[in-house]
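Take a look at this one chain, the form predicted alone, written out in structure tokens.
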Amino acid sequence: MRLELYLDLLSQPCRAVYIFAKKNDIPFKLCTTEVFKGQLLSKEFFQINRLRKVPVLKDGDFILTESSAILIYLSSKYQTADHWYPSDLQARARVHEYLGWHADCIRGTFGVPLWTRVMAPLIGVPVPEEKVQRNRTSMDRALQQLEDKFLGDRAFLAGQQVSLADLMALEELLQPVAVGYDLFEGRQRLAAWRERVEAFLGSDLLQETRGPILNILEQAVNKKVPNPPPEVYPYMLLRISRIP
């Protein structure tokens, strides 16, 4: 059976999975699953993922969630170029080291500006300014750690070649950029890293993948973002309430 990927390209990890599959010519059926249209709440999707989250991979009867696990599965099954997920034990450990830190320090932090600038205003729930500033501080701290610990004087986060670590990081860092917070400004090492990764991935693929997120702020300003259905409001309110 054909590989299926359930994705919403507004989502950072979903974009990482999509880019990886496309860049490596992995054949798949895209099952677009839009969070803010309530599609995660359908009975059909519940049968795919009881956690009601994307991305999800379905390979025949095998269903896999969590973006890191999906990327590792794809790289292993389709025997992609070794630099993505190195066969060398220590090089692979470096990728895992970053992915572990990413889950703790990047995920949940860099997605907040989309909520404060677009999603919360969309449903009429203002986010206190002190939370916005606290999130900026958290992002700045994480960016400094990213530069000092993982990038250093290397070309890429886990070594001298692009890996899954770079792909996961890049799409996460793009999320604030898309809503007007250019976190690469004044960070020359990080900006140069971004240029290297994007040059490797290719502008056409990135434009194809990032269209929804790069247009979201303009759509919000022009009031062209569709109102979510009522059943999505409790999920959105919960997510907003969890902004530290």
The other form holds:
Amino acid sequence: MRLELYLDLLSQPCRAVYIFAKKNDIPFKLCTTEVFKGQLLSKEFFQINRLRKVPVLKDGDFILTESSAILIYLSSKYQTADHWYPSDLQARARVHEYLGWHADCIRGTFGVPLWTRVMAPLIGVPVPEEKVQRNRTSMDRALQQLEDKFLGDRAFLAGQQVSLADLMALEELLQPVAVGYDLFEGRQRLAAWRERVEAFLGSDLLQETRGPILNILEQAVNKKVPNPPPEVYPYMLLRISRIP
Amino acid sequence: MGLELYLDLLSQPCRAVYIFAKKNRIPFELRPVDLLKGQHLSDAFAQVNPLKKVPALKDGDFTLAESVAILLYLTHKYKVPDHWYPQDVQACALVDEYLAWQHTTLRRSCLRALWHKVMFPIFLGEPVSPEILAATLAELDVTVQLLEDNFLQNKAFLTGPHISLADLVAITELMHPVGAGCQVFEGRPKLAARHQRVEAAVGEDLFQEAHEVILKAKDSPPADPTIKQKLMPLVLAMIQ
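The structure above corresponds to the form predicted alone; please provide the structure of the form predicted together with the partner chain.
Next comes the full complex, and the chain you just saw is listed first.
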């Protein structure tokens, strides 16, 4: 029974998992599960994940959620190169330190622009300008901490080589960029970091992974984003209401 | 200079680190950081953790922030019993899964419950509207139910038959609303039973000691105006 990854490439953590698996030649079956088509709400998917979220890993009978847990599991099981999740005590601690801060300051925050610029207007629920500004301020603050504390004068976020930390961060930061935010402008160190990580991962893989998210703004402008089915609306409204 | 742990037992993740270190007889110097006095905002503390948060660890020249990172660092360095963070890839993944999930869910709900119910009105002297409090307590209810239904289910502990880091982190979180007077275990016999088991596994004395501060949160004296001014924006950002 092959490894299965349930992913929606519009989702930042899903992209991180996809890139990691592909980059490391981990054989898996891609089970595309599209959030905005209501596929998380099906009875079949509920058997996979009662929390109705992606990404999910299914390895035989073993089911695992949470992107960081999935990444660590894959790195252990498939014995990927040490730099991804270093065995050195302090180096590994730096990866976890980043992931802890990421959960508080990156996750949630950098996903908001997709909602304010595309998904909320799509269902006719505009987000007040005040919230858009507040989100911009939160992102700016997080980017400053990312640059000063985590990157500093190092090549990568948790040390001198690419790790899971860089992967998770990069795909989160890409989300607002995909919908038109100039996050890297005026932030040379972060822009240089981005180039290094992307060079390491390879442009073909990145293009393949980011197809859906990079197309979404253009689709929205041309009114070609499919309307989500009605059963998805309550979840979308809940998500929108949670924007601080 | 040996291991130093910068903690305030008012904070849930600090309690998890404290209990873990004590339970495993890890030798450390406790460096108290009084959050309600704003001590985490000092320049001296910023040398230990530029993110200005607790818990923080200092081991020689090595400084480390973030509770999960600290717990895992201690786990690996001091070679604690396997059940805390199993070698088995799948068992370990389940602990990682919980530690990741809780960060944006239970952690957040428990923190908001404490601040909306107790700390805003009593410590900061800022009333909280009944609507906001009701919404926060409703969210807490949903999250605690998820903990029971999705993670604990019929197991003895969150990720299997033995206590792990997941249980320690969860229990210290749940004590936050308990300290605020919320009855999180009412109508939840499975969760209540697990609570007893965790407390027994950790040791009652250590558990009580770690939770003395949070259980007295309701008796916090009001903040003086300077402190209040300093803390207010940070608190608001924290519980968003």
